[in-house]
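Let's start with one chain on its own, the form predicted alone, as structure tokens.
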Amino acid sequence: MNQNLARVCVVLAGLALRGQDQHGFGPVEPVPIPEMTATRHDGVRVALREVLQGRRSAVQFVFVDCTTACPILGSLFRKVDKSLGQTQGQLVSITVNPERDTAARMAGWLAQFQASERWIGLRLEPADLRRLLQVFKQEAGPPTGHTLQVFLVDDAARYAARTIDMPSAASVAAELRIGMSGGEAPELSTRLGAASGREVYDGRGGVLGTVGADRLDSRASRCSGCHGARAEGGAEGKTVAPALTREALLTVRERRGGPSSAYTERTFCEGLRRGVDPAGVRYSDMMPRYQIDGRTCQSVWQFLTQPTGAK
């Protein structure tokens, strides 16, 4: 390993506990993946949207002569691929350094961490690899776009979230069972079957909410306790849950300091998945982030946007 490869994964190394703590995806404008050519880490020759189309992955860089930090992606991807159970979400690990690591290498690579079918690694040409680091927003050159982040790729192909740093083995596979573009998670539609809005807001639906790593009961992730019962919004001490009726979502207004915005269905939706409104801005980390399916979702809204003394 090159002078200039050892000392980036040394420091990153002294980052990864430091990062342990950066649970939440941040929402990017979605960013179409280029075409693409890429060596899988099985020797076959494939086209990167093709592989990244229809299931959503969430990659990370790596290297394999790494022995401090990329071990420890290595393990956050082995946890999260364990506990993905028959979900379609898919791992992609790509190479920052094309000029040793073959294809034969990634596997060996990803043998080490037991990986399974869902967890491929990948080679591009460097030319390829940094038009797709650019994609990133990543810096070039070496290790070309080594770093502690997660990226979520969407079931269209498009880069659409990433963590602020190392993220938990949870916040990722919450991320791959939810869905970025509007599907449905499988399992959660099963389990949740005709579940009403209704339900769902009152923590009768079934739909798991997380604070950072940790799940939470249905009583300590229903809408209702702090929105109040019919939406109206409620405060205890220095706690205030804003009013989530038809007005308060649909009306254009300035929220936590931010510019002025309107909540519709999708940008609802995404708020309880990744904690975010509608001009980016971040929820108070006591707002659950909740693991909802497309069609539950709609639910919820329409619910709560239905006429005033309809709920």
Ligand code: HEC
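Please read these numbers as outputs of a predicted model, since none were measured by experiment. Numbering follows the first chain given and starts at 1. In this text, the rigid core denotes the largest set of C-alpha atoms whose superposition between the two forms falls within 1.5 Å. What changes on going to the form predicted together with this ligand:
- Core-superposed comparison between the two forms: CA of Cys269 displaced by 2 Å or more.
- Comparing the forms between the two forms on their rigid core, the Cα displacement of Glu125 stays under 2 Å.
- Put the two forms on the same core and the Cα of Thr245 is off by 2 Å or more between the two forms.
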Contents of the next structure:
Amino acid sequence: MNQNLARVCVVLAGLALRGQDQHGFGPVEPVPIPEMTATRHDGVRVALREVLQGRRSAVQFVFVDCTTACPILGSLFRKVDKSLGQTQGQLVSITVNPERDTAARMAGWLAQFQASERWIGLRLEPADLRRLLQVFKQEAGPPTGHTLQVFLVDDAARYAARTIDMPSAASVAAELRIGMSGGEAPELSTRLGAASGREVYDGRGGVLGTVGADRLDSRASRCSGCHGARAEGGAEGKTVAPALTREALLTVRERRGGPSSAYTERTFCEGLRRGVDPAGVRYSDMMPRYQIDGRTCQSVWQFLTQPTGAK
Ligand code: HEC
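Alright, leaving the form predicted alone aside, put up the form predicted together with this ligand.
Following is the full complex, with the preceding chain placed first.
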């Protein structure tokens, strides 16, 4: 195995394990996947757009000789593969080392993970690979620099969303279930939102906060660090971070000396962004400010207020 490839893989895996994320995650303005042909792991030449049309796909980038990050990406898809219903979604692993990875090598790689029929491996011509990476806003560099994010392509073959680096299997599976059988039930969509909201809450969602002019890192930004792993609230010295349970948020009561109020999704998100509660009283500066988009904030709200609680 190429020594250099191996070394950078180790670095990549380290990055992923530290849970860093500079790229954000969530939905993007849909971008059509360009026309190009690819070689599937069974050796058949296919039109990429045709392969992607008709169901949602999760796309990851790997290469066969990568022994650290890619096996983790492989087991991630394996978990997703096992957790989905038969007709739900498609998993696509694209090699970033087309010089070396033949269809047969990709087939061997998939076999390690007992890939079902929904999971395909693809090899693109190097120029096409670069074009596709551009769509996902990824630099085309040496194979070892490849991204650890997963990219969601909708059933009209448009790039529609991306995840954090090394996302959880649950969040990828959730994305693939969206829109199945003519639109998701509201209850299901709430569950999906809650699953990614939990990642943000735990600091795995790439949402960073600020205190005054200081930008916090992902560790200091995570809600769980101050509000507790189960949103039960926490105290450090005189600073009390209140409970963020369903009950605490939805009950009308006095908060920090103001008139009684309860949170809605809107006031909750305003609070994160602007630092005021529903009664218009400012939070202390111990509560960071967050630049958080609507959908991401909604998912945190759904996670905290889901009837089963933040468990
Ligand atoms: C560095 C510690 C810290 C972090 C990280 C943090 N908070 Fe807070 N939060 C606080 C403190 C302290 C307060 C109390 C502020 C006050 O009462 O003035 C607070 C208050 C709140 C409130 C007001 C609750 C109420 O009953 O009025 C909400 C909502 C909230 N935080 C949500 C979050 C969310 C969501 C995150 C993660 C995105 C988060 N916080 C991250 C410390 C933190």
